[in-house]
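Just the one chain here, the form predicted alone, laid out as structure tokens.
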Amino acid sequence: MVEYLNLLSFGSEGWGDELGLGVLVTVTLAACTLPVGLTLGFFIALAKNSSEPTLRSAANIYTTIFRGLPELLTLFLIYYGGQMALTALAMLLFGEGVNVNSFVAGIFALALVFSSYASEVFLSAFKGITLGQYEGAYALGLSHFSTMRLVILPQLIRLALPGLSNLWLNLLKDTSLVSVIGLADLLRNTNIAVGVTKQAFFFFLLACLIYLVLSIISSLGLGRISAWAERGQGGH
């Protein structure tokens, strides 16, 4: 038990700092993550809910896309194709290539897979408001961007929310796969201490104890928000 105790002590002869550092990326990455990929996903949703076919085309390719292909090559394609492209425009530009940092790679990548899902979760929840909202606030003299602002967007989150909660929990397991692009969060900081202490069982347990209370804390968080969404309605 001692012998544990000293592998999480903090400072050289532990591995507290280190694993504290990738639980902070974890987290950083994911909270990085939410607001980008709630924002594409709110914007493909209005554009699959358009009445302009270009636009909802656009859109169901753009989620066949990234619903279609597994996380992981989504992030290879984002983080070695954006190497690419970035390099070449650079040495266009400036004569210099530039290197694309692994935090920002992640961010994009997991935002592209996160909008996909959200996109849907959102489109749905367009579907349950039903017109007669669109023409009371119409007829009460609200523009349409003062009825989706006021009338349509609490609604929408609402209604979205329950969809939403589960595509956090599974955002904040994703950022794992991050690890495999060098970024230094709990599952590469993981790996790093079985290589040197040979003690997998006891670090893998310890990620999986992590990320666990990591998901019952966002599960709390999410009740209380879903409490307040939830506030004024019949039978709560």
Given for the second form:
Amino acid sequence: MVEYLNLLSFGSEGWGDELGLGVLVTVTLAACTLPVGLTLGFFIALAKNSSEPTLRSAANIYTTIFRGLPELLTLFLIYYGGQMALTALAMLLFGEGVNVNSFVAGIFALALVFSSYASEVFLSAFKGITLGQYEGAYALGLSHFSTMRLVILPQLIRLALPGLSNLWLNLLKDTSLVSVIGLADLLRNTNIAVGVTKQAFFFFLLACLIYLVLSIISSLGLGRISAWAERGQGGH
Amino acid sequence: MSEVTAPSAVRPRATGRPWTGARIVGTLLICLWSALGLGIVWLLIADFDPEMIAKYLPRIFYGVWVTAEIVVLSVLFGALISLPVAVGRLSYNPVAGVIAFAYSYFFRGTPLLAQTFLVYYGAGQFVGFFKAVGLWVFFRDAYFCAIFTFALNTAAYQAEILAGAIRAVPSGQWQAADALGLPRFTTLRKVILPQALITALRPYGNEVILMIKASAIASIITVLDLMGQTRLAFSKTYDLQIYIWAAIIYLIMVEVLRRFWDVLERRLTRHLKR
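Now that we've seen the form predicted alone, could you pull up the form predicted together with its partner chain?
The next block holds the full complex; its first chain is the one shown before.
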């Protein structure tokens, strides 16, 4: 028991500080991906909901691709493909190569996956808003943009929240994949700790439990947000 | 005698669809996708290397086979494991309920990659024990470890799907079966499950698709599935083509399964169509 606690101490002997930093990186990555993915997903949902067929098919191609590819493959394609493309570009412009940051590649890849799922959630939320809401807003003389901002979006958030909550939990789990391209997140630091201490079962179980705690904390926070979004619904 | 002239019958000009902002953006995006598609085709043709194809394509196809094996085996074993878990989730017994909930929460709340590491590397720590019980042959092999982990993982999801579908059957169905004097198990088998499985059909299909995608994780613990063969070939050639092959193959697998599931669902629910 004491031996295990020593493994977790902070400082040069234990791994507490490394794991703590890893958790920070994991959470930062997920938190940075979220706004990108949400914005992208919202616009894709707008495109899918549009009456314009070209816009709809462009959006459908996007979701078919990024929901069909394994997250790991998307990540590798972005990381290595981006590396090659940017190197070629930098060679042309500056005559020297660049290195793609695994954190940035992670944000890109995860945002692509997140947004394609989020667009489906937003789309079904859009379908839950009746035409009368738009007509009422237009009858009041609200512009297209104001209708979206003042009438549709507040209802959209409430309808989309359950689906988006699930996507956030998935995102938190998917960040672990970025450890494979060398980002020092929780799982990668756990791997390093295992490599040094040979306590594989203990450390990986600990990592799983930390992920579990992260998702429990998220669920509590999401519950609060959901209560806020439902505040006008006459519930309790 | 006056001449009758036909009223002029000039066809009004077709107005056509106007070029709205949405249409311009949509057309531009379609052009972008086409350019990307053509770029990929061009890359595949320009870098056409018969030697590389002869060397790596068969391996990639062998990888597809391994991926299919992993998916089928883990989904089947997962379905078996999910039965007791679903029973626990539905049970009124608090102990069974808590155990099933903890199982399901653990496997759904932690990353599959971490679970896979836990099983594969964690098992290595208990070599003595596994050798003693004769399971070391199983846990020594990354392939079996991957299937073992994936089965446990998908069982948690499948249990939720099954339990949810059974809960969704109206309670009147249970009561009517009780009134007919059917035993509980017969009620479940003859009345409840046929209705529940129809509800569960679509989520099950999604779960299989998720499993196809998740099976790529096996490549990280050295299993040579489609992703594993791709990574291996890429590390030897540094040719991005190989990742594009893999992407196309994964997309085809997922699309085929999705279409197949649509047909299956239409076929199985044809008696519900009005």
